[in-house]
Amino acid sequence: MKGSVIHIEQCGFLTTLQDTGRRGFQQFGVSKGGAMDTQSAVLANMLIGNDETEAVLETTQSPHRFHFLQDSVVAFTGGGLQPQLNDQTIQLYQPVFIPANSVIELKQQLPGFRLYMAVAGGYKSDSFLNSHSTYLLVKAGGHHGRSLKKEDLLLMKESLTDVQKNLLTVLQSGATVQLNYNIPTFDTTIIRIIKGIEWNVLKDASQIAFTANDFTVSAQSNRMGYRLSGTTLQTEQPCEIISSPVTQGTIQLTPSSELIVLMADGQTIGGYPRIGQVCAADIPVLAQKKPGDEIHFQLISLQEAEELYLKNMRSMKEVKDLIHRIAN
């Protein structure tokens, strides 16, 4: 088909188009959605000169095969899978030239769970409430509101900018663009949190146990939330509260003492105590955990969480600025 960029020859069990999510609708009960690991999605776009809010391909750790129908500049970020071109390893976290009629395979496993693939020019996709993210619950946005499947065709959204054309020329010459970027470590178990609004409903012994013991991501986890098994936590009072605002990273404690961490497609209000909040800098790390993985919560201050977030933002801005300097 004219304008096609990628023909999907094999697809994993949950591969979708996701951007940075839909903003301004949570007061109406609409979840933010978007990429589970927003940092990786944004970085993939930055590496190839896209607007950072462009939709990217979010794959989960299962075999994929993509046939590229035209010369393309792509970037892979995140984890879970190692991309290969003609059995040659493609480096993550750098822009890469993919010649027309090439086949990219994702089959070798890496630490992490979600790999992101951005293509220069972006993917043509459906918009829903000002976002191109796939919203599976209402079957809207992304690629016809559903996960991708074998034989799907992905089209290019926009023509290449001058910066992207220059980057394409640089990469076609055989040059590589390697960045001095601190690549995330997804095999860590540490997830840093701040105290939640209802932290004090926990008994003193449970407050200690919460950060002293490991929890395991349950098989009943998905894009809406991660269910965690592990140490039983006890409260000073009944566990139910009046439904109150929650967001991605909110840690709730159910009456059965089960922990739920809300993720990208999580609800906007909840009636369980909010005992913790994953700091923004560590949500990408948590998003790369899969069922069976262990996590260990580490309590930090609000100021420390803000400093970690700002440090990440500075590092990503340096990447964006460097790509523009190279391609200008």
The other form holds:
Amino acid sequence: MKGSVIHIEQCGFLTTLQDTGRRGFQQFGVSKGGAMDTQSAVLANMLIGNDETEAVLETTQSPHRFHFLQDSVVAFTGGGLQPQLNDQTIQLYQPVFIPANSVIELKQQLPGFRLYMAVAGGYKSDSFLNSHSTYLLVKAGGHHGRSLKKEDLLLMKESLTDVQKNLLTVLQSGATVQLNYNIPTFDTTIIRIIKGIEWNVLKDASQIAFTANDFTVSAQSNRMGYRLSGTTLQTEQPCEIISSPVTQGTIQLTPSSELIVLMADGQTIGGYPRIGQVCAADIPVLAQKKPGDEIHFQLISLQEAEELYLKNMRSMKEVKDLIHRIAN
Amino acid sequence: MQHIQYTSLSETAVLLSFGNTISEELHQQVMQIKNILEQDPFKGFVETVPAYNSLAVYYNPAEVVQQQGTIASAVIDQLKKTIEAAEQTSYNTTTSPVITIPVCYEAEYGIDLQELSVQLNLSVDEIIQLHTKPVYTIYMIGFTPGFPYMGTVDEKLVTKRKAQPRVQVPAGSVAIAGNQTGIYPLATPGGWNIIGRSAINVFDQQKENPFLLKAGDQVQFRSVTKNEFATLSAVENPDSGFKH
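Other form of same protein, the form predicted in complex with its partner chain, not the form predicted on its own:
Now the full complex is given, and it begins with the chain already shown.
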């Protein structure tokens, strides 16, 4: 085997290629999809000079072993697993040089749930509706529309930009590139929300209970949605709505009083009352929660949510500028 | 025009609500506003998602021009302006051509027909006749890629969803529930009553445009024999090795 290849010697239970998702096809029932924790996915790309919409590998806390057949520059972000190179811990959130013929293992657990691995130049993968994200329901995009498995070969594109070539040279020499920026953490249990379209269907006491009590991420959670257990919330009267658009982060209350938060592969339209909406800034935090984790909703205003959104955009931009300055 | 209510669905989407019922008239307004916004998109516009009586407008907050207040309020002002301007000019609604979908209602595919026949006190032939008679409007595409929610089904065919949804419905199944009818494009779980199988793919991921149908389209079903179904399916899926 030659060329830019990663041989998957051991693979976890839900390992997919994901980018920033599909746009423009929600009216045809197509989920936005993409990385569950888009912030980590974008950061991983930025750290190694990739386009931020490049597909990255999304792993879900379970052991992996990757055999790199060629010199590569990678970046790990997110959490859940600690990458190791020859039993040496690899730092997350910085560009790393992987020499040809080395093996990366993900086995020790870290806080969080999903680890992202980007490679400089990007992975070769299938495009479906203008995105390389794996769409499991349709079996399209990413690596043949499916999760990776043992013995798969992941091919890499071999076109490095000048910034990436410089980065490779710097890292090959043994130097490390330390970036001074705020690395995201996932230890908070607080998930900020704004009122949902049907917030008012909740009984007064339930409106209070919604943000006063903890909820637990249930085992029946996946890339489509997180089911939560905890306090039973009640509506003034039995409430079903005429099916209407929903989006990532929409918190639905089912007739059996279960809360479902729609995630990356969630549907585009729903018939349950939308009692809350997770702020875009905190969807990555929620995506890093695993079954059994507790969360606590905190209500903020739309204006505050917008400010968080813009603040996040600005700090991502800073990281991008930083890496381009270092590698130029 | 029905009064439109504007509410934020998220930091990146505003929901336009048009009254509290399901009606052809309200839906036409939804589609009309959708067309207006797509023809004259504001800065930051991303996409729209129509439903029965609501329309989501997605935008990129970083691109929206905003002087004061929230970004969402700037978007809503912009939407109101665009809609008002369009209402001043006489706007022609174009009627969509009727798309005919061949369906095989044989018991092999219409796996709930016998049960429905008893439940509705209609013969299988009567059910087929009632289902193929109307021209349906597609209110929205949702649930899975390409699944059309169509109405309105003849009142004699109004049914409840199955108490126990099937774990997997065969792809192409034509089904009814409430006063709606739909087609399952993919093998997915489903709780609607299955009465036949479409001979054409309403969603084909191999095609550059995988979607045969969109919200606002008009659809009529045509009953075909098993032989005709086999011929049509073979044309649709040349690689499927469909042989009898």
